[in-house]
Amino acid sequence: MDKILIEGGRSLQGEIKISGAKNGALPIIAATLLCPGTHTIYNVPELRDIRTILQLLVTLGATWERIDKHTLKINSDNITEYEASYELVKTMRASVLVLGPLLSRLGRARVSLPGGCAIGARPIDFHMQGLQKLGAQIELEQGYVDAKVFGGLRGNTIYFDIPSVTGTENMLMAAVLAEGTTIIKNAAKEPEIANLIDMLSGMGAKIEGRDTDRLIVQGVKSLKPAEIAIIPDRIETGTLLIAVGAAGGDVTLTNCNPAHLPSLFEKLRNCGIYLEAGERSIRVIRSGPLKNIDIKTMPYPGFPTDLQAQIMALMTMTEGLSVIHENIFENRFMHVAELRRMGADIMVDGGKAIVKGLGKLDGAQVMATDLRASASLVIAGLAARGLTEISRVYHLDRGYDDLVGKLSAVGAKIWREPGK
């Protein structure tokens, strides 16, 4: 397996273009299953998770082609299969997003249960309960969710106890062709959901409440293919802002949306990092010492759990005590042990991590445990003295489009080597 090596301590200078959002592209690709025809999707990142969901669509009868590096055309004329096998779902939990559109179009869906993952259980109870409210009959057998509907889905009111991003997306894709009106209460409000709503609206769906926690879907009898551009990846944007904060420097990020990161902006500014937001760009400068900060991960627009590991790496470079409360996933501190190998002083107590900023890290051999933990170790390596070697970096390929190349272009001494 490949590894990433970093010689830290170098200031970053220059410009980086942000890629399309992984978490925006995956549900939109799944939505192409809803109706026959050829859909066009722009600003698609080159990621392992994208390749996986495209492979899944092919097993269901779809075909696809890349028009250019970041443009996909997907044809869903011949969707006849309804099973998403364990062999594919086990590699990417977002595969569960085909459940809603398959049930909506074919009246049947058989999708493998994703199982556990490194950062927590992520149950799909919300998905199953919501689909049952719309009239689906669901059985769990041999590790699969087997969903059927007779006579078509029917609108209803669905309430989420906790806002669920993929749950909201699945309910939207199931409800657009259901008879009558569906109301989704306490829906997730992430920008990626708004991106999906724009796609569905372009297909002819009738959805009210975009950007709110109450979505109203008036079912329609049919949909048509659509064109859509994937929004910029706010997690990649945040990761790179934090990276410049940790390593120091002056970098401008382009093709991004500053409005998607309100909580991160506040915390970075409190930390002593200068941010200048344009309409589609962000300039980030860090030249002086860093101040300690506290964060609590929350559903959007709160602080993203997907940036918790990265900002912990930044906290190790501050002066004083910083506290992280992780409120989304129960096991998202697996990167702590690796940061300690680099000299970090971090104490974990349940869902709380206390970071004593020492203002320095030392390069070491470390191992990535999940996607965002991988990014935190890259950030730590950029700030550390000496050489950092990160193994199991295949996690990084799931969610970051050429992160090594982008950091190299702004002065980082970072490279990738094949493992033994």
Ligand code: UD1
Contents of the next structure:
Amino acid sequence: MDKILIEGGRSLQGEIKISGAKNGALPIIAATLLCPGTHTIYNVPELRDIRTILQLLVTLGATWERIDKHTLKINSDNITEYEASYELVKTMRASVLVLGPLLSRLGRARVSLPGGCAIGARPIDFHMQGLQKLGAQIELEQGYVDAKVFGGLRGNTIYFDIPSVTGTENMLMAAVLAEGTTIIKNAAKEPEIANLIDMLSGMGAKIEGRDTDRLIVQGVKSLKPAEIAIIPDRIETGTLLIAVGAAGGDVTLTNCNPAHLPSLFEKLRNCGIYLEAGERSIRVIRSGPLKNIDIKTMPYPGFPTDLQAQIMALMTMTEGLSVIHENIFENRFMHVAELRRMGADIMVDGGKAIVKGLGKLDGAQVMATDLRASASLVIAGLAARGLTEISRVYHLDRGYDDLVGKLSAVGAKIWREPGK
Ligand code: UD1
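The block above covers the form predicted on its own; next, return the form predicted in complex with the ligand.
Let us now look at the entire complex, which starts with that chain.
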């Protein structure tokens, strides 16, 4: 297995281009299952999760080609299969996103239950209850969700107890071809959902309420293929802003959307980091000492749980006590033990972590436990004195497009060593 090595303590200078959003691309690729024809998707990042969902689509009967590095064409004329196997779902939970479109297109879907993952139980009960409300019959057998519809899906009102991102996306994809009106209450408002709504609208769907927690879908009889550009990855953007904050330096991120990170901007500024937002760029400068901050993870536009591990690495470099409340996923503190190996002083109490910033970290051998935890260890390694060696970096490949190359280009001493 490959390792990443970092010789920390260098400030970062230069420019980095942000890639398309992983979480934007996954539902949009799933949405191509909804109708026959060839769809074109621009600004697709090169990631393992993208390869996984494309592999899943191929098992269902789709074909795809990359026109250039970041443009995908997907043809879904012959969707004949309806099963997402355990082998695929266990490597990527978001495979569950084919449930809505398959039910809509074929009236049948059989998708493996994701099971537990490193950051908690992560159930899919909202997805199943929502689809049942639209008329699907669902059985759980041998670890699979087996969903069937007789006579087509029918619109209804769905209320989510907690705004679920992929749950909202699955409901939208199921509802666009259902008969009548579907109202999704307490829907998630993440920008990736707006990206999916734009794709579905381009296909001919009728959806009102974009960017709000109340989505109204007027079912249509048929859809047509569409073209869409994936929005910039706000989590990659945030990760790099935090990296510059922790390591110090002056970097401009391009091809990004500053409006998608309201809570992070506020927190980084409070921490003593200078941010200058352009229309599609952000300049980040950090030269002085860092101040302690507190965060609570919340659904969008609150502080994203997907940046919690990264901001914890930054907190260790401040001077003072910082508190994190993780409200979205239980058990999302796997990175704490690894940061402690680098000299961090962190106490965990249930969903709360108290970080005593010591203003320094020391390089160490650490292990990545999940996607965002890996990014947090990279940030810690950039800020630390000495050499950090991160193993199990395949997690990073799931969601970061060439992070090592991008950081090297701004002066970080970071490299990858192939596993034996
Ligand atoms: C998505 C993102 C993930 C991010 C998460 C929260 C994608 C592909 N993944 O994951 O990167 O960390 O949003 O921003 O977009 N819940 C239930 N039952 C359900 C569904 C969710 O109880 O059926 C709970 C979850 O356990 C969690 C909360 O709802 O506590 C929100 O989870 P959700 O928004 O569904 O996360 P994902 O869509 O899986």
